[in-house]
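What follows is one chain in structure tokens, specifically the form predicted on its own.
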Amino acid sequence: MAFDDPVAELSAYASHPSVSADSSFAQGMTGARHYVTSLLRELGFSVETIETPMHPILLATRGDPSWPHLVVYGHYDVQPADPLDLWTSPPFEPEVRGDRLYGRGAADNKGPQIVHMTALARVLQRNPELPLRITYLIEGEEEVGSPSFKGFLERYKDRLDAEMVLVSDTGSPNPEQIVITTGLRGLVALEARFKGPAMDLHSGVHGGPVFNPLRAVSEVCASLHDEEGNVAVPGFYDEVSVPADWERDELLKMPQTEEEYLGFIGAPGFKPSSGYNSLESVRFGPTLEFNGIGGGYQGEGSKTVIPSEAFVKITCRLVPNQKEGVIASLVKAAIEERCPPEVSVEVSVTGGGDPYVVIPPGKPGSSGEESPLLKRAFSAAEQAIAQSFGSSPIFMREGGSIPIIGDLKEIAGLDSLLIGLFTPADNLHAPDESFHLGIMEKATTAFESIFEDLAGPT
């Protein structure tokens, strides 16, 4: 019988190389999408699978209309492997060495699949008949920016007649102390070209009257903080909703000093923005980031050549009550008034989500009305977290975005249970990713005492 050997399963998984940004792993991609396919269907759901312009999501369902319904949500997809050489063992030929599976994926997020299949799993075949509604949304496209599940949610959000959505795609400080995520921050994408001359130029026949496009960019990408480290962009910081008190004191809990923090990063030292702490900006407050910068020549040696246009990548992580659509436009509208006349620059918006943030039921702020399958939820979450881990989950924000969970809130009215199973040692987006195995038993067991809890009678 499938699951019994999760492990196992979970390599075969994370064997087939789907990565959704590049059109070669077309075939890695089918074969993650029907492998996981044959893995609900085993559980007993109904799969559909729903074709999009990129990557198809899968739709399974089972369970009565008049039980209880949640919604489960994962992803298929995994990020590039590259640099291949910095891999102890090939990616996509996951190995076991100690106490971790190691390979792309396998934390991101095809291990927390598992631990919920798995559990599921273990829960019917004690009760065939468990008294619980369960959709699963699976998609393809998460390590691209879910292009294609907006569109999904319009079409099909009246099959999502759900009272709650459970996701396991954030993260937790280490193997022993879990967290119950409840913010993500949004994000904005834009992407700046900066255009001098027609074409590069010799920098000794031309260089003096004509306005360097590296210059502009340095100089627009200068003016975007203060001396402070803030966002120098009127109006950014409007909209900002502070943290409670009692997410501050959460964050306390966290076995992590600033020290400590400073020293896994390993940079001379942190400058964050007014108003946090090193440790409080990651989590509640909202950013600017230049993510890549370039032009002009970039090989070995000198090339003396005024570049013909230079660009930069930046993205803006966002907290309530911030909206993506007016922080790109203000973003946008800075980068434009700044830039030398000398100069053009076109700014192009390439993606992005609000933030998503949910006040744990009885929780100061908490408006009293949520779902009574969310309510469970928590307290289930909350019971069987500190059972199997032997400490109480810590309730926080992340600093990371997922958009999808602010459209799920958006569209189709789901508040999410976000329960993190993967660790900053699991190298996610990095070689030598890895799943650690401890967290999945305990988290196997968990999820088992969740479920169980969720179909009880109210």
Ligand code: BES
Given for the second form:
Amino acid sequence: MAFDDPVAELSAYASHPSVSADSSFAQGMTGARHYVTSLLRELGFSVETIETPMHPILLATRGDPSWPHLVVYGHYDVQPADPLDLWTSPPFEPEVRGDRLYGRGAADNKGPQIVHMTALARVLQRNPELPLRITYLIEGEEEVGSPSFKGFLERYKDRLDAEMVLVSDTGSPNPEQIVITTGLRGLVALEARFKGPAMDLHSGVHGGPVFNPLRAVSEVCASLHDEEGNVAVPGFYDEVSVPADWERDELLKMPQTEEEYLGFIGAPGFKPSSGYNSLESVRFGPTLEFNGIGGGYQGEGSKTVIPSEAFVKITCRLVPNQKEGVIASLVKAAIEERCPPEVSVEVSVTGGGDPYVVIPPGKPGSSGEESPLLKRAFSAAEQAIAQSFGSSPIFMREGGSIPIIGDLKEIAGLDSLLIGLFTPADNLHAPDESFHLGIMEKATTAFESIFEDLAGPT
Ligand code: BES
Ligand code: MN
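What about the form predicted together with the ligand, after the form predicted on its own?
And the full complex, kicking off with our chain again.
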């Protein structure tokens, strides 16, 4: 039985270098896709490979159309592994050390997928006729912003006549305290290219009359935040909603102080946006962040040059009820307006997604009209996590983004139950990524109960 040894299964899955961003890893993408296809077939799913311009999406189904219908989402792609020299063991040669399995994608997102599948295998072994219809969606472009997923949803939404989505692609504070993620921030990615003279110039021969594009990029970037640390783009905060009281109460249960958080980050201090402390601002506040800025001479020593070009890469994280398209236009307009006339600027929007929130059924503000399966899943998850992990989950929004979760709501009308299985110690997107084997085992037990509960008599 493939799922008798889930750690070996994860190790095999994580050995396929499925880096979606880099076309030289095409074989790793195919390998990971085939691997997860074979796991799903072993579980009794019929699996279709849906072609996209980049990396195919797997659509796998089991069960009778009359049964309650659950969608499970995951992604088989991973982030690039570099810088390679900072890994203790090679990123695509997974290794168990202590209570962790190390390898790129071990936590994000291959480990959590093995958890769900192992739980399902155990449940199906006990009850092969489990009356739960499940559609698996495993995509290969999550780490590059899921460019094909919206189109896929438009085309296949009829096949997603489900009641909810189950996802584990978010975090928890530590292996003892699990979070049920009640919101994800949205995203807008932009790139601005500032162009000055037609070519690099001698900064002595031409310095004076020429407006240096590095000065333009610096001035424009400096204008995008005010002294309080807020984003200085007119209209940016217009639609921002305030967190509910119950969300602030849940946050107080988080087993981390601001001091500990600062210690973990290792910076000299925090500058949260106004009105929020650092723990709040990462979950409840929007941001405008510079991810890369450059131009001019970057080599050793000095070079007297006025560069012809400069660039900045920006991402904004959005909170309810900001809209991706609106924020993209506002930021683009602010950059264009503030660029001095002696320099030209071209701003392109390179990706995005709307924020997502789900109010747990029964909490203040919930509609009471959630699908029966979603209601059931939230209470089953709460109980199963309390049972397996020894403490109840915290219901909390997350700072990261999974843009397709908003799309699933928008296009297919589906809310998600997001159960956080990775922790800050897992080094997501960084060297020495790992997945905690204790979480893996406890979560598998919890998911067994969740699947059984969802299929149980109403
Ligand atoms: N699994 C993460 C998102 C995540 C990380 C959620 C930590 C909660 C806690 C996902 O794979 C990811 O990295 N998303 C990107 C989205 C981007 C590439 C469009 C992100 O948040 O930067
Ligand atoms: Mn992920």
